[in-house]
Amino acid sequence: MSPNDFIYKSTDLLPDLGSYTSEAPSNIALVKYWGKYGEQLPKNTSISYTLENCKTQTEVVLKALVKPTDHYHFDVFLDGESKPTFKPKIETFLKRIEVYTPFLKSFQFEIHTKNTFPHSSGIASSASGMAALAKCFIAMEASINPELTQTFQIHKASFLARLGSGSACRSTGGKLVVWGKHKDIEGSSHFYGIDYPDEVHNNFRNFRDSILLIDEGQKQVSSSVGHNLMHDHPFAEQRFQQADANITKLKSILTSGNFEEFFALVESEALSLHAMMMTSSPYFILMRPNTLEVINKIWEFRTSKKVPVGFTLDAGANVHILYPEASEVKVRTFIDEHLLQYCQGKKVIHDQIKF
């Protein structure tokens, strides 16, 4: 599909006054995007995992008719408190998007949103955020038309996600989701993700996710800076060549089921990231002192109890480790013994992906 085909059809026609609801989960990259062009479009391919139980839960009112202007009219609310910052941000989405959801500038609404997991916790929010009000979008334009098939509002959200956060295109459906077009996933696509469409092998269902909280406060850097900080790195373009590699590197461990592999392309991709920002200008390092005792503790957990067990990055200092169900048992009681210490606030939240 390309975005002519969500190009909004009904144009008489507007959803009726009322709720519209949806939820979203938050995902973690295991090949990472990180680089852009045109509007919202990957510099390179990447597939996440989606988490089960870290998701945003969005509620959009539609209160009253108005005569459309240039402007949209509605109030932003988290957890039921008023969050007029929020405004900007979501104006630019909506105006992004104004060829596909037209009907929104018929409307006084209100944006009811809410977390599953604390706020500030380091888990990007942007995502599923972005991706639960596209599903509400969408919502309205199918009770408009019923007869879009279940396939086209999956990419559409999808595609209206993306516009959003980038990564939140990742966020509306599926359990290993492929963003970006690549020679080796069949049905892949720059515009939306897509459900993995080839071989797991079982080692990979069932994995969780333990994400340890080592520094809850605001990142460093936006996404959206360290994305445009890519235009002029020296490395961006064997960065945007390793990436699309490893795309094809994992789609045969995905299917060998070979733990040693995985973990070493996953973490060689969280390692990748952080190094670009390391070697950009302005520069930043966002791990902490903690990230790298973690680091450490998890390579040497690893090699002398021969526990699957590896970890991942986003553009940030907390640690997501990753891990099969079988290992649970061991993994959680080296996390308490063993990781807890190097925690803000001693805080990790545990979650999973399920196949």
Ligand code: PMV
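Numbering follows the first chain given and starts at 1. Please read all numbers here as calculations on a predicted model, not as lab measurements. Just so we're on the same page, rigid core means the largest C-alpha set that superposes within 1.5 Å between forms. Compared with the form predicted in complex with the ligand:
- After superposition on the rigid core, the Cα atom of L292 is displaced by less than 2 Å between the two forms.
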Given for the second form:
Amino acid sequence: MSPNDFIYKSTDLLPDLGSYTSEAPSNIALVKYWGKYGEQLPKNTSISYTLENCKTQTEVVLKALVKPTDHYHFDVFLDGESKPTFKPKIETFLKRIEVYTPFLKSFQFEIHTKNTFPHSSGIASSASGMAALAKCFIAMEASINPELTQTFQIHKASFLARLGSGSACRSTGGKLVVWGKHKDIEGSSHFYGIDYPDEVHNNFRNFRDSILLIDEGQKQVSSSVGHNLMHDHPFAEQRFQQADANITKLKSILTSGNFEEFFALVESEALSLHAMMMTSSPYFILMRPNTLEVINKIWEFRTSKKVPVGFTLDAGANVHILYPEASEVKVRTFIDEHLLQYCQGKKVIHDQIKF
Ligand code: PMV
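Coords for the form predicted in complex with the ligand, given the form predicted alone:
Next comes the full complex, and the chain you just saw is listed first.
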């Protein structure tokens, strides 16, 4: 499917009053997206696990305007509290998706949103937030057009979410989601995420992600600034090639079930992402001293105890510790005894991936 397929065609009207709800999970990338072009299109293919517990729940309440105008009339609330600072990003999103959701301009609406994880935790809420909002818009469209197929709705939700925040397109459905056209992944697309279509060994199902909250502060550099710095980056082309080659490698690892190769690839991806930040102009560092302490402790633990466990990083200081369900007792004890001291307020969020 291409962007034209998602242009809104119905002439039916939504009811004057309505409320549409949806929820979407957070995701953690194994092969990272960093660098984009055009309208939020990725420079390389990425793949992520979908988390079970970290979610955004959103309700959009609509009230028809007496006279539709050329502006969007909306307010945003987080946990019941008005959040005018969220509006500019959402307004940019609404403008980008105008031809796909033209009905929104006929309404005054309120967006009520809440996260199951603390907003200040440094866990990206933009992916789950934009994905939940996109799913509300699809619920509106589906309510007046019952002929929309399930596949169309899934693809369009992801397509819209991408226009809000790139990685959000991996949060609208599926457990292991690929975004970006790749020669080795059938059905993959730059326009939306797809459920990983190939074989996944049992070793990589039922995984755990313990998120160590190293620094709860706001990021000093937003991801959109970071993506833009890839335009004149001396290593950009090699990075995009490396990521695409890693998708091919990961495909065979996912089939074989080899933990060692899995963690080597996933950790290298995380460090390559941060290496891009450290070598851009201007350069920046999102890891904190405790991020490195934790990484070193994980390596020591893995080598000495021979437990399959590894880490990945987002665009921030927090460390995601990934491990199979079978290692849960050992890894949780290790975290409690040796890693909590490096977390701000000793905070850790234990999440999981299940499929
Ligand atoms: O979706 P954005 O534009 O916030 O980009 C986030 C990219 C990373 O989280 C750093 C990596 C990824 O693939 O999720």
